[in-house]
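A single chain comes next, written as structure tokens; it is the form predicted on its own.
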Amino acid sequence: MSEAGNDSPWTATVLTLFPAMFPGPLGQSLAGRALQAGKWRLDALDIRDFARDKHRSVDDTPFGGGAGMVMRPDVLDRAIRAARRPGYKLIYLSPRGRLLTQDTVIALSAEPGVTLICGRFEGVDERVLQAHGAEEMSVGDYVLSGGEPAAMVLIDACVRLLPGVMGNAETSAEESFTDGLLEYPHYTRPALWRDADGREWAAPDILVSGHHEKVKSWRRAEAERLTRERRPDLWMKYLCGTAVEAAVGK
């Protein structure tokens, strides 16, 4: 059961040109695991089943001229009208659209599920989108040779938060981006390591005092450290949002 209070299990639809990508590394770990559960769905739709000529025909070169091809709103528009369900939001993979972040994570896992376009050749005819209101989503400031690993990366990181998926809560709550900062840096058995050259690697000694206040003050600190130095844009939102509780506070 999704979090938005419906009976049936989060469901990610996918309109693709290869639907035997799916559910590949959907299938494994956590949430292949849900999967088999039926803690969650997952429905791949071949667009190519929606062309209407003998060819199964998708694409044609755009208009104005220029390299590639560009799917067409015909069929894809047949496919997003049988795959859409009421209540959810429907996605196009693309670089130029919104990025994808962990609120926005949260926001779609607590919907009933989604429904994704992968994009294919230079995109999809623009039209379409407009038709029935996509939004453009980004996983990334690159270029995918399709939208199908960028929907896999949107499907694994809302199914983690679904309920019953991951084994501790509290995992979830001390991950990065969780209150705008990275997670702090993990260590674990042996608390002294020497590598292959022999060098010797000791854990934070902080980390095996077994001061558990001392710990979490240890942890916050290398968090903030770490969002400063490799993260300059969130820690500048970080620290906006800091003095916007504290001004509320008083």
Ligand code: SAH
Second form
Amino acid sequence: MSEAGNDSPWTATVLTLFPAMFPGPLGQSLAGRALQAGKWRLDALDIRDFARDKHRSVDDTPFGGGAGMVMRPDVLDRAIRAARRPGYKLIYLSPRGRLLTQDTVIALSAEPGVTLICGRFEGVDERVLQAHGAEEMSVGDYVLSGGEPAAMVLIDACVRLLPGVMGNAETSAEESFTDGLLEYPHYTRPALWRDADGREWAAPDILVSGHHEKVKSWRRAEAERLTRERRPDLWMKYLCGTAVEAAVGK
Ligand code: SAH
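In place of the form predicted on its own, the structure of the form predicted together with S-adenosyl-L-homocysteine is requested.
Expanding to the full complex; the earlier chain stays at the top.
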């Protein structure tokens, strides 16, 4: 926090029809402790508060027909205008959006915060997204019933990267995706574990040996093996990146 007066923590403003869902899981454990400690802020705004008619309606039937309801542009527009802050990205959680990746999470956590729109029903009127230049982001190729769980995923991933949120013990330097690879497997005591069926499972000798250099190269090899086996898409990217680094002599 600088002394120039910009002392507000990273802030997630969430536009939702279900504000009572927040903080929910974000109020527990790492994110919850950080929230309590004022290391980030959460404002959940009820979109319904911006409805003007006596039934406080927020949705209507889709033009052109078809199943379901669509969130009205006028109501959502008022909510966005009330929530928007200069310098904050406006993001609509949507299965049509760009897939959320760790690179995006790192970039978002370096901003002052985010403003998130959670859709419900069939989604929201396209015009209000265009009018505000909302960016669409997806948490995966599947359909949720609402944007709230997706918003929680995005916020959780950002918050753990904020300064002072993860302790040394929870450092993120070697995590999955940080260097383009999935993470190596973990083991803890006992070194020889006997399961309930009487089978014995030994932790890898190299790890137990405590030989720092050998541990490092074993972990690297395992990370590469897992990435190659499970995520050929990431593996190809990783190989290309390594080839480019070699070419430019990095
Ligand atoms: N009819 C839409 C799905 C609507 S689901 C379609 O086929 O694309 C209702 C809401 O859930 C959406 O408005 C969006 O905000 C949220 N949502 C659903 N799946 C999501 C995902 N994979 N990522 C982010 N948000 C999602």
